[in-house]
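Shown here is one chain on its own, the form predicted alone, set out as structure tokens.
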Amino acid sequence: MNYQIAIIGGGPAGYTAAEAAGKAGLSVVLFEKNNLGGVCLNEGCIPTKTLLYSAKVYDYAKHASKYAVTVPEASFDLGKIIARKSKVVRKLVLGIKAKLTAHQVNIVTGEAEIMDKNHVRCGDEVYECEKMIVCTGSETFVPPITGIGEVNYWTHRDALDSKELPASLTIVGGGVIGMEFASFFNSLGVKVTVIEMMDKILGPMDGDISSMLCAEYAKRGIAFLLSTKVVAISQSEEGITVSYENEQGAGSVLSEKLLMSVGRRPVTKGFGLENLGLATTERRCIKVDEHLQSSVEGVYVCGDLNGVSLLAHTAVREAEVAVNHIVGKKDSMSYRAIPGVVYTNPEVAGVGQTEEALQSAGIAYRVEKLPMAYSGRFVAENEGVNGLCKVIMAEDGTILGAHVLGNPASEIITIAAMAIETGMKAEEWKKIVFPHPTVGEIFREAL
């Protein structure tokens, strides 16, 4: 069987590339060993946001009196929350399959093995292709901590399907995934402890924003152990003990459940990637050019495997660029304005440069900060909640970065992303007419 494009992996990069290539009239075969949608749709972005929205609704019900609404006794049903999550995922998976089928994409379910740049084996069949797009995604990384192999810990996948709430939960890792689960379980009444090796949560995100979010969740009862290294884990009838070390000395935390959430790493083994002989980066990811083409002509690598930006929306754009290059349409990938979002309550979002990154690079900049309370819409919908908008500019006024704490940060951050991507200066951005009242006006107010 001969195809113009073979795609390995049916996640955001894979199914986007398949649909785009199919629309362009190319013959496409897509290999996926599990479910279409990849980690993002089946056990990442969508299911976590579905759970978090239920938790947010529960939060609103518990605190409805702030808005002069009486809810006598708010409660939740975890089993039904999990069932709704599964229903949402099924619906979206079917939607992706329908779109691909409509564009004549041949979907092959099974483990693909790359034989060379023009041949892929799956089961007993060998498929020939002219071009190849590899987008195998990433997997949970669990560090080799002493005792980890003898402990019944959770990964994010296990936490998504838990039918019972633990009384207490320790989360190792204060990044995006860790904080989203901390938010979810804290809202539902679980005693949560977050252990993070860095001196702040949310890793590379803006320091002011992450500090404010950390303080907010500390007020809600989450215990944070920052600049703390986990040295051993053990399990007993009482629960799971996490032993740690920090500047204060050694200590331990006992909880009913443990969630390991220290990060993800690209999937590079098990599908014949080594048969292509692709050049790699210092971090052992696959090196690509501005068109997502690898060191081997005709082989493109999109999504987490190239290690540039492990985000679903980045993968989608990379897939579009790769297919455009294949069909001869002028296009190139820009990473200048990739938004990052944390779906806690309140939400966090950022795009472009942070102060920390600019200071490290020795680049001059100026900052405008403004409390979210300067937005009338925010005040109307967020009783007693603090927030921050931060805009970072070059000395000539060019917008370099924007960072927001407050709902709905995830929906307004694209406004800043467009300003950064198009190279707008503050004076130009201020001329844009924002509808009133909207939370997005906070950017104009900050300027």
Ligand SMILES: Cc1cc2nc3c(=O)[nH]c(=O)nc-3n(C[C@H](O)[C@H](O)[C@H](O)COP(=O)(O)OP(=O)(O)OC[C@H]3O[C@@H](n4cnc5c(N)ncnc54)[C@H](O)[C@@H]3O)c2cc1C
The other form holds:
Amino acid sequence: MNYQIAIIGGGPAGYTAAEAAGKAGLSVVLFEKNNLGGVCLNEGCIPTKTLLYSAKVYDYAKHASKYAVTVPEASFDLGKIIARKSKVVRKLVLGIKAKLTAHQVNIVTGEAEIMDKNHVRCGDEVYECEKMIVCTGSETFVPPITGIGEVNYWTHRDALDSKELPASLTIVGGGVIGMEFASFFNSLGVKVTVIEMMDKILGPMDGDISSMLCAEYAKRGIAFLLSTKVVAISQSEEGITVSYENEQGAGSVLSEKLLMSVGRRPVTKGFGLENLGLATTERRCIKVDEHLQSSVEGVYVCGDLNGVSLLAHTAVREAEVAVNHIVGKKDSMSYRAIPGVVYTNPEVAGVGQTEEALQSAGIAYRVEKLPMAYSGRFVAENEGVNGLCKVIMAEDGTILGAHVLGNPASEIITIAAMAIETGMKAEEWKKIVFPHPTVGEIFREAL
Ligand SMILES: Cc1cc2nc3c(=O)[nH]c(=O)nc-3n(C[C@H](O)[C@H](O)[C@H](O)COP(=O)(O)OP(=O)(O)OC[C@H]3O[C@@H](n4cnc5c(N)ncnc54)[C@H](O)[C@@H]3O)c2cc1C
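Please could you give me the other form, the form predicted in complex with the named molecule, since above is the form predicted alone?
Expanding to the full complex; the earlier chain stays at the top.
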């Protein structure tokens, strides 16, 4: 069987590449060993956001009186929340399958093995291809902490399908995924402790906003142990004990469940990738150029596998760029304005440079900070909630970064991403008319 393109992995990178290549009239075979949609659709972006939305509705119901609405007694049914999440996932997976089929993509269910740059084996069949796009994604990384092997801990997969709510939950890792689960379980009444090795939550996201979110969730009862290193984990009849060390000395937390959420790493082993001899970067990621082509001509590496950004929307754009290069359409990848979002309640979103990154690079900038209360719409819809909008500019007014705490940060951040990607200056950005009243007006206000 001979194809113009073989794609390995049916996540956001793989299915986008397959659809785009199919649309362009190329013959395409796509290999997926699990479900179409990859991590994002089946166990990442979509299921977490579906659960978080139920938690948000429950939060609104509990606090409805702030908006002069009476809800006698808000309650929830965890089984039904999980079932709804699974229904949403199934619906979207079917949608992807339908789109790919409509574009004549041959979907092969099974584990693909790369033999060389023109041959892929799956089961008993060998498939020949002219070009290859490898998109095998990433997997949860669990560090080898003392005792971890003897403990029945959760990863995000278990947390997504928890049948019963634990009374208490320790989350190791206060990054984006850890904080989204912390938000979900906190809203549903679980006693949550977050242990984070860095001195702030949310990794490289803006420091002011990360501190504000941390303070907000501390107010709601989440215990944070920052600058804290987990040194051992053990299980007993009482629960799971996480032992840690920090500046105050040694300590431990006992909880019913433990969620390990320290990070993810590209899936590079077990499917013959080494047969291609691809060059890697200093960080041991696979080296790709601005067209996502690896060091081997005709082999493209997109999505989490190349280790650049580990976000679904980056994966999608990379796949489009790779296919455009294959079909000879002028295009190239830019990582200048990739938004990052945390779907807590309130949401956090950021794009472009942070103050911290500019300071350590010694780049001059100016920053405008504005409380979200400057947006009339925000005030109308966020009774008693604080928020912050920061816009960072170069000395000539070029927009370098924007960071927002407040709903709906996930939706309005694209406005800033467009300004950054197109190289807009504050003066030009201000000339754009924003509809009133919208929360996005906060950017004009900040300028
Ligand atoms: C809990 C969680 C929440 C997340 N939330 C967000 C979010 O809100 N927004 C966001 O942008 N990102 C989010 N992410 C990250 C996002 O899921 C990934 O960035 C995205 O899925 C990457 O897409 P991908 O196509 O590179 O890889 P994946 O989605 O990992 O897909 C890779 C696919 O390749 C298949 N595969 C691997 N090896 C083989 C083989 N040898 N043969 C056949 N098939 C193979 C796998 O089965 C998988 O389906 C989240 C991740 C997690 C874990």
